[in-house]
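Below, in structure tokens: the form predicted on its own, a single chain.
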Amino acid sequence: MSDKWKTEELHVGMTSEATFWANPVAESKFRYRATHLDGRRSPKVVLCDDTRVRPGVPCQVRVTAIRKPQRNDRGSIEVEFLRLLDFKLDGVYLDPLVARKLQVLLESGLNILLDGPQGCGKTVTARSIAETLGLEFVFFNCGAVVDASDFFATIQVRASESGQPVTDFTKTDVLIALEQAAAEPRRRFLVFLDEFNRCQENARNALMPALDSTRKVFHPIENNFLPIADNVQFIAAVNRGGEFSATFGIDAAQLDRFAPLQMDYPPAAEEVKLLAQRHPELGTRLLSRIVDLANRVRRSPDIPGGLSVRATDEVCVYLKHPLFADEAHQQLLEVLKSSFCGRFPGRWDDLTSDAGAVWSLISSERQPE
């Protein structure tokens, strides 16, 4: 199925899910506009004027009119409001209370800080938020930031026409998104700052005016200040703990620019459900065993750090492959030597190392009969 509707696929009377935002067109009689129906991009702007609509909250609507159906560059789809829907993310587990908090923060337009153990799904959650709400997802890894300007531009060396090396400022995806958001208010962007505490504090200070009521940043190429439009949502993610190297503390002033939201690994039953969706070739019994072993590692007080949900997903990738599928249960522990133990310092057969401690923990499990 295409990720974009064709006009001929839509008809008056059909019901769909949509997420609306304030309509930036001042002269329009419609207060709200959306760009997606049922998660697929609409061929025309979707308009609604019902005061029950809450910006950023999914709702069910019914199509009442399709204007200029023959034009690809004009027209609109008018809908009537039916009801609000619970906030949900496909392919991601969120604790119900966390989901409600997240909905409130997104409605309020506050900057969000996702704080949780390594590999608990922070990046996937942010990407799913963008997909669910029809936002353009901009990923930026803060681990590459050394100087304050690195958030917005980097110096690159290239060859000139004469063959001599020259240096250029190259815009980052963050700066490009901020410029596009200012120029095109109908587009909406989610800027995701991953590994936010991997850059030094003085570099993060460059973002302070972007994250508070000032809502502007210094443009290092044009030497002026760039206002940040209201159609930009910031979400950052951090890993905190003694097991993480090259991380820096976040002071109270920087934290105060965010609404912190604590995340954790999904409950075992929910992780099994997610794995079953992605890897239907594997049975529930085997998936449950994989998740149980992962949780043994996560809960162990003797093993520093967490075990990413990517690790359980990786195990499934191995076991459903034809090279392993016929003996998946028997090959599981061998696969865990790399997928679980390999994520910790040392070797699986060195019991004095963290990897060896993980192996000792999972290999002591009694084999199912």
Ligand SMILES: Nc1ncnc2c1ncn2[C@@H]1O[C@H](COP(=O)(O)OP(=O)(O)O)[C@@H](O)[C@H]1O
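Residue numbers count along the first chain shown, from 1. This is a predicted model, so every value here is computed, not measured. Here, rigid core means the biggest group of C-alpha atoms that superpose within 1.5 Å across both forms. First, how it differs from the form predicted together with the ligand.
In this overlay on the rigid core, R54 has a C-alpha that sits less than 2 Å away from its partner position between the two forms. K44 is among the residues whose C-alpha shifts by 2 Å or more between the two forms once the rigid core is aligned.
With the core held fixed, the Cα of S28 is displaced between the two forms by 2 Å or more.
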The other form holds:
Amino acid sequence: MSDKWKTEELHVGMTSEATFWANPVAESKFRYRATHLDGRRSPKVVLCDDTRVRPGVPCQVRVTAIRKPQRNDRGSIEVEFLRLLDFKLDGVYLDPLVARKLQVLLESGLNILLDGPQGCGKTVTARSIAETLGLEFVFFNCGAVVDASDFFATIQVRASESGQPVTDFTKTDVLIALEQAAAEPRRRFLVFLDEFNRCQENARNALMPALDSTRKVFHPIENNFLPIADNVQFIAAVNRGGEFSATFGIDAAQLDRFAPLQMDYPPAAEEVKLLAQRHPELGTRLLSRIVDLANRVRRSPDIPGGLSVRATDEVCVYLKHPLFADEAHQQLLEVLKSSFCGRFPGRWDDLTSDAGAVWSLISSERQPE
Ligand SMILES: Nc1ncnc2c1ncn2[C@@H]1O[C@H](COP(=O)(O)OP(=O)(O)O)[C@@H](O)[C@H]1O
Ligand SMILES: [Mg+2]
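Just the form predicted on its own so far, so send over the form predicted together with the ligand.
Whole complex next, starting from this chain.
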């Protein structure tokens, strides 16, 4: 199946899922416009004028007319609204309350700050929001940002023909997206600022006008201000240390530009479900045991930092491999030495280190009969 519908495949009366946004064509009699039907690109714009449509929330629609089916470059598909669908993300567990809050924030276009421990799903959530809502995803890791301009350009020094050093500016993906968004209002972007707390404070300050009502940034290559259009949604993510009291080093004024949303590891049953989908070879009992051990580590007051879902996933990758398939208990412990203990400072056999604390938690587990 191709990513794009052919006009012949569509017919009046068919029902489909679509996510609408305000129609940028002001003179159109249709308030809402979508580009995809059932996740596949539509050959013509999909139009709807029902006031029950909520921008950004998927809904069920029925095709009522296909205009100019012969033309590749024109025409439209008119649909009637049937009902709103819940905001859900494929293959990602989201706490129902967080999902509802996210839906409101995304509709309002507020900047969102996802705050949660390492590996609880902040990045997959942002990525799948983009996929679900048809936004172009721009991933930017702030960990390497030292200087204000690093968000927008990287500087490369090379030798010119005369041997003199010349400085080249290369645009970052963020700058490219902001330029494209300004030039093409029909495209929509989600700029994801990962590890937002890890960049230099003063650099982060330079981003603030982008995030408040000013909505503009200084373009370091063209030396002018670039306005940020409404078709750019910002989501930032921060990892807190283990202690929830820990600050993440973002000052109150910066934090105030975001609507913060707290995330946490999925409940055990949901994490088991996620793992079972990915590793159907492993039984639910074994998966529950792995998740239970992870949750003990996550909840332990003596062990700072989180334990990513990536860690439980990695344990499954080992255990379903024939090389690790027998002697289940001993094998599991060996795997956990690297997949769990190995994610913490120190060594598993050094009880004074965090890795050692994880080991003593794991190895004290009563082995199931
Ligand atoms: N809530 C979740 N739903 C689905 N997968 C998850 C979830 N949380 C974590 N994962 C899995 O764990 C990995 C790490 O998640 P990620 O989104 O990178 O975490 P974070 O950005 O919070 O550090 C992902 O690749 C994904 O496979
Ligand atoms: Mg992440």
